[in-house]
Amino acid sequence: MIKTRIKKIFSEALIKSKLDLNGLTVIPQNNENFGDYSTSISLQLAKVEKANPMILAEKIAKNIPTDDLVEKVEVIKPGFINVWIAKKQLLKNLTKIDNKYGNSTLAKREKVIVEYSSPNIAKPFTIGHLRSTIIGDAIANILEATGAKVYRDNHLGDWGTQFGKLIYAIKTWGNENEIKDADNPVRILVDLYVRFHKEAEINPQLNDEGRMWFKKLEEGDAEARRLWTQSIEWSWNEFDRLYKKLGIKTEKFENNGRGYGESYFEDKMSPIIDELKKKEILTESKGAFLVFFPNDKYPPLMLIKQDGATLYATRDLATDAFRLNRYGKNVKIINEVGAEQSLYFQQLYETEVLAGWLKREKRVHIKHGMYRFKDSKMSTRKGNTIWLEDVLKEATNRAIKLGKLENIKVSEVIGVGALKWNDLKKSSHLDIVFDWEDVLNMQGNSGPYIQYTYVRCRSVLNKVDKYDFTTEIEETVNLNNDELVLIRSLLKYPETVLEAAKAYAPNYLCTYLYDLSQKYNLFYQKNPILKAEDTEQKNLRLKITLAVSNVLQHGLNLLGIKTVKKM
């Protein structure tokens, strides 16, 4: 990676200048007037050395050789050192940009579990689940691109007292054949669950019936197990359909594509409770058992209620213990869950650290913000529940109107891509103001704009009969500023992928792809490609176009966004 090589050059220059290497950072430049990479190390060293940062910068710059890699070195106030990559290197890199450009093996020793999506059985797959599904999938893809071994887990909510209530509702008011034949069985299950609660307000004894059926479920009662299992299958009918529309490859999830739901760990909690008691991490208080954190770092975390019942946290600890045993103590666990659960995950992680299971840096909570809707109709639809299926239909219909498209599949790709881009283009912890006009904008920072730029590239390339794109461009070729800007930008794509992986930040990738698309569209408008002045210039511009299309497709794929042939 070029950035690594540049950092090594700066390091060697610092050694030759007899200056400290600690704190050296190299930053890629987006403004071509300031080169390709720069460092502010002289500003940091000036405080220690009690010297003028400009003098230090000049001293370091003199020890940076200009060769096949570095074309020019420049020092600018108040002490930045900028370097330009040599033209020969830029052209050589251009020829290497294939459909795998951006992949690396730099993280090949890392093992990572990414837990995401995690809808609840017999409950609606809502717009709220969309964020976790989209962000988690993109992070998993990006980590894989850096060579990490990634395990994807869909931690389904498939256990708890609510299933006793649902079973009672199905047996009392439900029609199993009607549910089975329904286009969306989950909607019927939700209605039955809501009816249970309404009836229980009139007749509170129904809650006892719900608890009784859940007790039967826990004890393995055949009828309770049958209806519980059937509810899971009915729910997966919807999940599979929605995941397919979203382009989520469920076969990548652990445990035969369905992940390890909460129910899988129901019989695995007792050993965890025993271990925490032996280590004096779990303390009894008024009949319940809680984790009290040293110096009251966090509020206590309850694991066993007064009636002996376990909680979500108990199952989560059993889940992580299972993961560490199955995948190794060195595995990193990432939970993509809403920001509102921040305190809970801090408590959970601290408990695991206290138990000596793993180091704190091996646990990561990727927090996502809330959806806020500009369209009041959307925000009030179905009460407080916005079904994901409704949003996907709306996206597809709007995509049809946007491009006057007759192909439903293409419309779905554009609509879903627009939804995903709208989510991923910002830092995940931020709330999203959902505005359809912004989501499907063909000119601004949107999914359709990036997809259209890719289509534009392929349209140019499809008009070329035969051309060997592997031939190198001669160093003598003239590069205008538009071409040079694009080639310099393409050089930095692999390190952008790496930075996105390190920060678990798909938005880094979005920012890069949007910037690249803008630069290419400007280049396209100003520079004839197929009708270039001479063959050498035409070949150069075709190579640039191919490289841009490869990078756009690769980047969109990492974000979970498909490309289309025509728009």
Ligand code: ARG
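These figures come from a predicted structure and were not determined experimentally. Superpose the two forms; the largest set of C-alphas matching within 1.5 Å is the rigid core. Numbering follows the first chain given and starts at 1. What changes on going to the form predicted together with the ligand:
Superposition of the core reveals a Cα shift of less than 2 Å for R456 between the two forms.
Taking 2 Å as the criterion, S427 does not count as shifted between the two forms: its C-alpha moves by less than this amount when the rigid core is aligned. Core-aligned CA deviation for E201 between the two forms: 2 Å or greater.
Condition change, the form predicted on its own to the form predicted together with the ligand:
If you are looking for partners or other molecules, they are not here, because only the chain is given.
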């Protein structure tokens, strides 16, 4: 990676100048006037050395050799050092850009579990689950591209006392055949569950019935197990349909494509409880068992209720113990879950650290923000949950209206791509104001805009037959500004993937791809490609076009967004 090589050059210059290289960072530049990379190290050093930053910068710059890699070095006020990558290098890189450009093996020693999606059985697949699915999938793809060994997990909510209530409700008010034949069995299950709570308000005795059925379920009662398994299948069918629409490859999830749901840990909690009791992390209080944190850093976390029941947190601890055992102590565990569970995950991680299982930095909560809808129609549905199916339908319908998208398949790709881009383009912890106009704006920072730029590249390339893309480009070629700007930007793609991986930030990739698309579209409007003045120029422009199309496709692919041939 060029950035790494530049860092080395800066470091060597600092050593030669007898200066401290701690805190050296290389800043990629997007503005032609500031070169390709910069450093502000002289400004930092000036404070320590009590020296003039401009003089320090000059001194360091003198020790940066101009060669095959660096063509020009410049010092500017108040003490930045800017370097320009040599044209020869830029051209060499351009010819190297194939459909794997952006992949590396830098993280090949890392093992990471990315847990995402995690919807609940017999409950709606919410916008929160949608965000988790989109962001988690992109993060897993990006990490994989840097060579890490990635395990994808889906922590399905398929266990807990609520299933006792559900079973009671199905048996009392439900009709299994009717549920089975319904368009959307999950909606009926949700209605039954809601009904349970309504009736229980009037008749609290129902809660005992619910508890009894959960107990039966735990004890392996055949009828309870049957209805529970049935509910899982009904829900999974629904989830699977959504995953297909979203282009999520479920076969990549651990445990045969479904992930280890909460129920997998049903019989794995008691050793954990024993361990935590022995380590004096878990203490009794009024019949319940809780983790109290030193200095009350967080509120206590309950692991066993008064009635002896385990909780969500108990299963999470068993899950992580299982993961450390299965994938090794060094595995990093990432949970992609809404920001509303922030405190909970802090409590969970702290408990694991207290238990001596792992270091804090091995646990990461990627917390996404919420959707807010401009369109009030979308936000008022029962209990503020939105049926994802409706959002997907709307996205596709709107994509159809966009223009000549006669093909339903293409509209779906555009609709889903638009939805995903809208989610990924901003830092994931921020809330999203959902505005259909933005989501499908072909002129703006949107999925369709990037997909369209890709189509544009492909249609140029499709018009040339028998073109040999491997021919070298002579260093003597004339580069105009539009071309130069693109070639320089292409150079920075692999490091962008790496930065996105390090920060778990798909939005870095979006920012890059949007910028690249804008640059390409500008270039395209101003410069004839197939009708270029001479062969050399045509050759260069075609190569740029091919490189841009490769990078756009690679990047979109990491984001989980498909491309189309025509739109």
